[in-house]
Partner chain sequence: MKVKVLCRNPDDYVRETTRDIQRVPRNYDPTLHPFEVPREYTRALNATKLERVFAKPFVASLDGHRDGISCIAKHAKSLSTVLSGACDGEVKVWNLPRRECVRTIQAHEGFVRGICSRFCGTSFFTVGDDKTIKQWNMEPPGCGVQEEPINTILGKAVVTGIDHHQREATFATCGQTVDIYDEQRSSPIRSFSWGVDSFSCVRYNPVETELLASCASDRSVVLYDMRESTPLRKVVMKLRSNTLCWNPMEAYYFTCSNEDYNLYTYDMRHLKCPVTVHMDHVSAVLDVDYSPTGREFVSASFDKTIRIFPKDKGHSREVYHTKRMQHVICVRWSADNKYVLSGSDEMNIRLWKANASEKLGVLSSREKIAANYNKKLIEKFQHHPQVKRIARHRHLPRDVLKQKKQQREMKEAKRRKEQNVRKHSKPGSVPLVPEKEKHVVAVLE
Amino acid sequence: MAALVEGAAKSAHVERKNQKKPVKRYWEKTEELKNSDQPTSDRSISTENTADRCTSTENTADGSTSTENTGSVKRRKGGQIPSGKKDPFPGEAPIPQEQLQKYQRGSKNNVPKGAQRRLKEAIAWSETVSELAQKQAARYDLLLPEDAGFLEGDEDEDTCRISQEDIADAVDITSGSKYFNLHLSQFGPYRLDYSRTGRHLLLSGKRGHVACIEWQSKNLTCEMNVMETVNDIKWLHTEAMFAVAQKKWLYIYDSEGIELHCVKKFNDVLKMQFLPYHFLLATASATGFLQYLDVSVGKEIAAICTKSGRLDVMSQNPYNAVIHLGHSNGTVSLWSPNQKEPLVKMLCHRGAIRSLTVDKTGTYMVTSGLDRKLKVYDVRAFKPLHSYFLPAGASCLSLSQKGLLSAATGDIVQVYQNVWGGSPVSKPYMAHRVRGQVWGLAYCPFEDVLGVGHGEGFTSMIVPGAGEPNFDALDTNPYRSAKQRQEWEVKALLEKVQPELIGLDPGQLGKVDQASFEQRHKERVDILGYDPLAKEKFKPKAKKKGRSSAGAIEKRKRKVAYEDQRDVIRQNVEEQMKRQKEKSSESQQLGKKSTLDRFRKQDK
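In the form predicted on its own, let's see this chain only.
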C-alpha cells in the first residue's frame, strides 16, 4: 500500500513538472498584449507577419509617422508606453525662459563668408556645446537651495536706522558673532583684504602692523610689524601667500609671516590688484608706473608709464581683467598689459578721483570725486546712468556680490541698494558710524559681512543680502581641505590664462579677424603680382596605368601652375620697369640743372 502511494506521488510530481510552462520573456509578453488588443479574426494575420511584431507606426499631431519599438519598456518620444496609455508628460521638461537668459553665454558667433569647412564645423560644435551647458545650468538651478535675503523694516520704519546691535541680537548666535570690533589705535589707520574663499582676513596698519586672521573662528594665523610704512596689502592666489606694499619695495610673505621675496623692481607702490585667473599682481606706484608681476614664474610682465602722476586710485574689472585707474584731473583710464597706451580714457568728474569700483559682471562702474558727486557708469557704452550728490563726498567705495554699494564718508559707512536701477536712490539701505575715519572697505565673499578699516582699528558689519548664497565648489570653495586646495592650485596653474588675452571684449577671442585677413591678402597680392584666390586651383584628371601616382600628379600641377599668371606677371614687370626708367630720366634731368637755371626765362 505504501509503495502504491509512493508511486502515485512520484507520477503526480513528474506530471506537474512536465506540465510546468517555461518562463516567458519580455518580448513574448508584449506580443500577447498586442494580440489581445486586436480582434480574434485578425490574430492569425498578425502572427504570420513576424516582422511587424516589434514595430508599430503612430500618426503624430503634425501628420508625420513615427516608428516605435513596442518591445522596449522605456518611454518613447511619441508618448506611448507598452501598456497602451499615453504619457501625460512626453519629452523633456520645459525650461523657463528667464532661467535660460540667466545663464546665457553671450551672442551666437556668425560664420564668416568664405570660411573653410573645418572652421564652420568648429563654430557649430562650440555653439552646440555652449547651448547644452546653458540648458544644464538652467535645469540644475533648482538644486541651489540658498537664496539671498534683505533687511525689511516695519511700516514707516527706515532700515538705515536699524543699528548693528539690534541686528546681532535678532539673528542666530553664529550670524551675530560676525559683528565685532577690533580696537587697534596704536598702528592705524588700517586697510584690509578678504581671501577669495571668504575665510581669511588681512589687516595692515599704516605704521607697519600686519596681521592675518581666520576671522570666523577668530584665530590669529600670524602677526608682525615690518617697522616701516605699509601702503597696501593683498592676498595672492591662495591663503598661503600675500603681498605687502611697503615704503620702498614690494614684499611677499607666507601665511606664517615669513618673508619669501623682496621685489625691488616694484618701488613706491601705493595700490595693488590681483588677477586670479592670470596669476598677475598689478601695482600702481607714486612715480606713475603701472606694473604687472607674474606670480607663477616671478617675472615682470609689463611696466607702463601712464604719464598721469601719482596713482593712488585703482580697481579691476573682474569680467575682463582690465585695470581701472583714477587720476587727479578727473579722468578714469582703462589699461591692459599688452598696450602702452590706455584702452579707454573717460572724463568722469570735475575734480580728482577719490575712489572707484566695478561690479563682478563688468557692466557698471561707480566713481566718486572731489566734486562730492557719486556717479554710476555703464562700462559697455561708457555713458553715465545716475549721478548723486553727497554732502561730504565718498572717500572709499566697494560693491558686493549681489550689487550692494557701500560708501564711506568720514566716519560714517552707508550702504545703498539697487544703485543702477531705473529710478535714482533717495536714501541709504543701511548706515553705521565707526570710531575713526574710514580708510578701507571690502565685502566678504559668500557672507553678508562688510569689513571696515578705520583709524581706530577694524569693524565687521552685518549687511543682509550682500553675499552670494551659492558658491562654485570647483572655483572657490570656502570649506575645502588642504588637499583640495593643493589640487585646485595645480589645476589653476594648468588652466592659467595668458596676459596677451586681456582686452575690453573677451568674446573677440573666438571670432575671425576679417579686416586683418583682407589686409594680409592684399599684401600677398602686391608681392606675387596676381591674386592666388581669384581662380580655382588646377586639379589634374585621373589617368590609368599608374600615371595617377602622387609624383605624377605633382609634376602636372607644376607644369600648369603658373600658366595663368604669366601674362599678369609680365605686365606688372613691364609697368615696374617703365616707372624705374621714368624715375631715372627725371633724376638725370635734375642732375644736369644748376642753381643758376632758376634765373633763366622759362618757355611759355
Given for the second form:
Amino acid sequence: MAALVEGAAKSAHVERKNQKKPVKRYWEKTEELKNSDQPTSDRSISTENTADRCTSTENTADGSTSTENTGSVKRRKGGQIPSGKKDPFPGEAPIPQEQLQKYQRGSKNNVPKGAQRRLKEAIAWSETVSELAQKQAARYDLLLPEDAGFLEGDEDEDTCRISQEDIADAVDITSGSKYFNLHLSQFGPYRLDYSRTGRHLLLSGKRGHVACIEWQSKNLTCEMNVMETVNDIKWLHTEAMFAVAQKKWLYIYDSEGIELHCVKKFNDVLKMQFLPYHFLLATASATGFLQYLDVSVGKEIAAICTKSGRLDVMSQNPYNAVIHLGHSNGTVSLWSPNQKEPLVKMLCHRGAIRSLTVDKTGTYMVTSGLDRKLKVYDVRAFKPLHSYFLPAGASCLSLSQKGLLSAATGDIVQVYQNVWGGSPVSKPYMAHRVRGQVWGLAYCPFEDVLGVGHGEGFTSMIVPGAGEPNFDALDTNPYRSAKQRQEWEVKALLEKVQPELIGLDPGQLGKVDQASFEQRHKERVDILGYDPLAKEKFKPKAKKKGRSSAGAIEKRKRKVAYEDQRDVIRQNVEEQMKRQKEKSSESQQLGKKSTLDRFRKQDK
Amino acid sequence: MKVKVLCRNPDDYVRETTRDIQRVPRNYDPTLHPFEVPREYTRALNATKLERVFAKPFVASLDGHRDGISCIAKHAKSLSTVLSGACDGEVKVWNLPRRECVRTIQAHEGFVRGICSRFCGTSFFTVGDDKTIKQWNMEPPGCGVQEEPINTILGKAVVTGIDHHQREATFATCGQTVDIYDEQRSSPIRSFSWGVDSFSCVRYNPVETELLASCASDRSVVLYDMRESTPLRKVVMKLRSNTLCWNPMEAYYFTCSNEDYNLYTYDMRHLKCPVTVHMDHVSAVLDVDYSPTGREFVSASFDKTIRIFPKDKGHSREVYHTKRMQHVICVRWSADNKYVLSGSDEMNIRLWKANASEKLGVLSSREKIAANYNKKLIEKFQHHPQVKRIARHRHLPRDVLKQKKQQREMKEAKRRKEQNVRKHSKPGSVPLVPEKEKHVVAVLE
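Output the form predicted together with the partner chain next; the form predicted on its own has already been displayed.
To see the whole picture, the full complex is given below, headed by that same chain.
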C-alpha cells in the first residue's frame, strides 16, 4: 500500500509540468489516429474525414470477408456537439444484417400499379411500421441474457469420445447433476416425455410403471403402476395433466396420479402427440385410426381411418401442427384433422419406417427405416437433402431446439450436429452407451439435456448446445409460479387455435385469397346446392285453341334463345360484314391501279 | 476439452420478494412463436366478440321536460353544461356529470325553435314561436330573483333557427329570411332572401367565420357571405333538407340531413353533386351534428334511431335505439368527442357513448394498451368473413328492419325497371345516372 502511494507521488513529482491527461476512453484510439492523419484539422475537414471513414468501413463490410458485427448497416451522420467535439457514434446503432434477417416476415409489399392514394399511403405506412418492429426486435437480441452451450475438443480429440462422466466433472455442480441414471429394471423398456417448460418428466414402463418427476430437483410428484401395458405417455397443456395410452383405452391422469378420464372412444393407442396451441391430443392406434381429442372441451374432433395398418411411428410438425405418420411400406403421410385423405404421401424408404422427427421450424424432416438408412428431407419442397447409412439403423430419432439430431442404434445414443448443412456429416458430435435397448428419446426444452428411456431405466445425458438458451416467458416459462401458470392457462385457452386452421401453411390466413371467380363460384354452388347465377330455362306458356302445338312452342322458344348473347353476335356479324366490305372495296381499288401508281408517294 | 452447458441462475428469473412484480424475460425469435397468424386471428375474433359484448352505449336519460325536446345546444366553454329547449317554450340547463337539471326557464310561448350559446359562454340566445329572440345570462339569477332575459328582440315573423358568430357579437337567425343581427341592435343589420318563403336552419362556418349556410323550404341549401348583400349560391335538391352541419376540421364540407332518408355531404366549392350520399335511415333525417374531430357525424331520424356515420362512408357504422325513444328531433356530439346527446319526442334527453364499447372512466396504462391492441387487431382482420359478420351485426327494431327490407326491394325493383327500359330503348337515350347525381336538381349562382 505504502509503495503504491509512493509511486504515485513520484510520478506526480516527475510530470508536474505536464498537463493532466483526461481519462482515456475506449474510442480515443481512433480519434488520435485521425488526428495524425490530418494534423491541421479544422471542423469542415474533419467531418469530411469521418464521412470517409464511414464509407470505408462500409466498403469492407460490403466486401463481406470481414465478419465485423458493426458497420454492415450504414450509420446516419451525427450532429455536431457545440463544444466542437464530434460524436464518436453518430446516428443510431447499426444492426447486423443476419439479425434483421431473423425477424423478417415475408417480403415487402409493393404498391400495385394504378393504386389509389389512400391504398398507397396505407401500404407505405404498414411497411414503415413493420420495418420498425423488425428493427426493434433485432435490437432486443443484444439484451438476451444467456448464451448457448458448446463442446469443443482439444487438438486430435474427438468430441464423440468425450464421456458423459468427463463432461459432468468439468462443468459446475448444478449442470453436472443433470447427468444421472435411474435403474428401473423391473418394468422394462421406458418411454418418456418432458413438459413444455422442461421442468417435469414423465416416465412410463412398458409393464405399467408410470412416474412423474420434477427432474432437476429429483422430486417425485407421483408414481404408480397402472397394472396394464402402457404404450405411450404424454403431458397435456400443463404439468397438471397427462395422458397414458394403455393396453385398451386412453386414460387421463392428473399430476397426483388420480384417474380423471377413461376415453373409451380411443382404443389400442400406440403413439400420441399433443398439439399445444390447438389443445389437441392426436393418437395413432393399432387399428389404423388417427384420432384427435380436443382436451379443452373433451370432444373427439376427428377420427380418420388411414387404411395403412398398425400406426406406431408418429411425429408432429411443430411449425404447422400437421401429423406425420410412418408406415410399414416405407411411406410417410402427412395429416390434418380436416381431411380424410393425407395431405401428402411420400415414399421415403425401401423398408418400413422406424422413426421420424421434424424440426421446430418445420423445414426439415429426418426419417430412419428398416433399410438402415437415415434420410433428411426438406418438407416444404418434399425433396431429399441427405441420406446416411447407419450400420445398425436408428430405432429412435429426436431433434433438439437448436437442431441437434439424436439417433439411437441399439443401446448407443448418437448425437449429430448440422445434419441438414451443406455437406453430409461424417461422424457424430457425441455418443453414449446406455445399459439397455433404447426405447424413447427426447430433448428437454430450454436445457442441454437429452433424456433416454431404455430397457434398464432412464438416463439423462448432457448434450451441450442442444437447448434454446433464452425462453419467452409469455409463451413458456420454466420458472413460472402457480399464479403465472393459471394466468397463462386462461390466456392460452382464449387464443386456442381452431382445428380447422391446421394446414400445410399456417400463414395462409394472413394472405390475400386469390381464388379465381370460377373457383369461388363453384364453391358457392357447392354450399348452396344450386347455381345462383344460372338462368331459368324458358318455358313457354300453354296457350289454347291449338296455338300450343309442338311447332308453335318451338317457334316461341327460338324467339328468346340466346337473348343475352345476341348483342355480341350482332356485333360480330356487323364487324364481319364491314371487313368483307373493306376487302371488296380494296380489291376494286386494286383493279383501278395503274402501273405508274407504284411511283406515287406513299400516304403514310 | 472446452465445454459450456446451459445453466441458469434461478435468481435471475424469479422475483426476489413476493412484493415484486414477476419477471418476464422475452425472446422475440419467430421460431419460438409458432402459429403467429392463426393465434392473432383468434385474438382478433375474440376482440371482435368482446367489443360486441361490451357495446352498451346508453349512459343516461335526462328527464324533466314536459313536452318534446325541440332543440339542444352545447355550452361553448363548459363540457358539463347542456341547454335544451322544449315544445312548450321551456328551456332547461343541465349538468351532465350530475345528470340533473340545474335551471328551468319559461322562455317562450309555444315552441322554442332554436337555442345557441354565445362563443364566450356567458350567455345564450333562444328563439321561439312567439316571434321573439331572447338573450339570457348563463349564470342563474340570485335566490328569489325572477328569471329575466338580458335582451329581447321582437321580430316581425316567426324565427325558426339561430346560430352565433364564432368570434364577433353578431348572430344569424332564419325564418322567412335569413337575418344577421348585431347584439347591440334590435333590428337586423342585413337580411337575405332568394325567392324563398321560409328557412329551417342556419349555421355559421366554423373556420371561414363570415360564411353561412341555410336550409330553405324550396328544397335548397343556400350559402351566404355575411359581408355581401346577396346570397352566394344555392343548390336545389329533389327533397327538402332539414338541417345542416359544417365539418369543423375541413370546413369546406357540410352535411345536410334530408327528407328523402339520406344525408348528403357537399363540398361548398363544387355543389354540382354531393361528395358522399349517406344512406341507412328508413325515415326522414331530422338533425345532424359533426364530432369535434370531423371524422364522424351523428344523425337523428324520424324512424326513432340515431346513427353514426364516418364522414366518407356511405353507410353508418353504428345505430342506437331504445324501446322508449320516439322520433328523435335533435342530436349533438359532445365537445370531448366521447358522448352523443339526443333529444326526442317523448320528453327525454338521452346521453350515449360515441363509441359503444368504450370503457368509461380512468384507464390504467395496461388497459389502454390492451384496448389499442384489440382495436388494431380488429382493423387488421376486418375483411375476414367471421370477423366482418360479427362486427357488422346490429340489432334493429322490427319496424326499422321491415322498412329497410321493403326499401331495398323497392330500390331493386326500380333499378330493374330502369335496366329493362334501357334495354328496350334506343342506345344512349336512357343514360346511366350515378346515385350521387340523382338528387341534385340545379345549382344557382
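Positions refer to the first chain, counted from 1. If you superpose the two forms and keep the largest set of C-alpha atoms that fall within 1.5 Å, you have the rigid core. Quick caveat, the model's predicted, so the values are computed rather than measured.
> Inspect the rigid-core superposition and answer whether the C-alpha of T363 shifts by 2 angstroms or more between the two forms.
After core superposition, the displacement of the T363 C-alpha between the two forms stays below 2 Å, so no.
> Quick check: S185 between the two forms - does its CA shift reach 2 Å or more after fitting the rigid core?
Shift of 2 Å or more: no.
> When you overlay the rigid core, is the Cα of S163 off by 2 Å or more between the two forms?
The answer is no; the displacement is under 2 Å.
> Please give the CA displacement of P96 between the two forms, in Å, after core superposition.
Superposing on the rigid core gives a C-alpha shift of 2.6 Å for P96.
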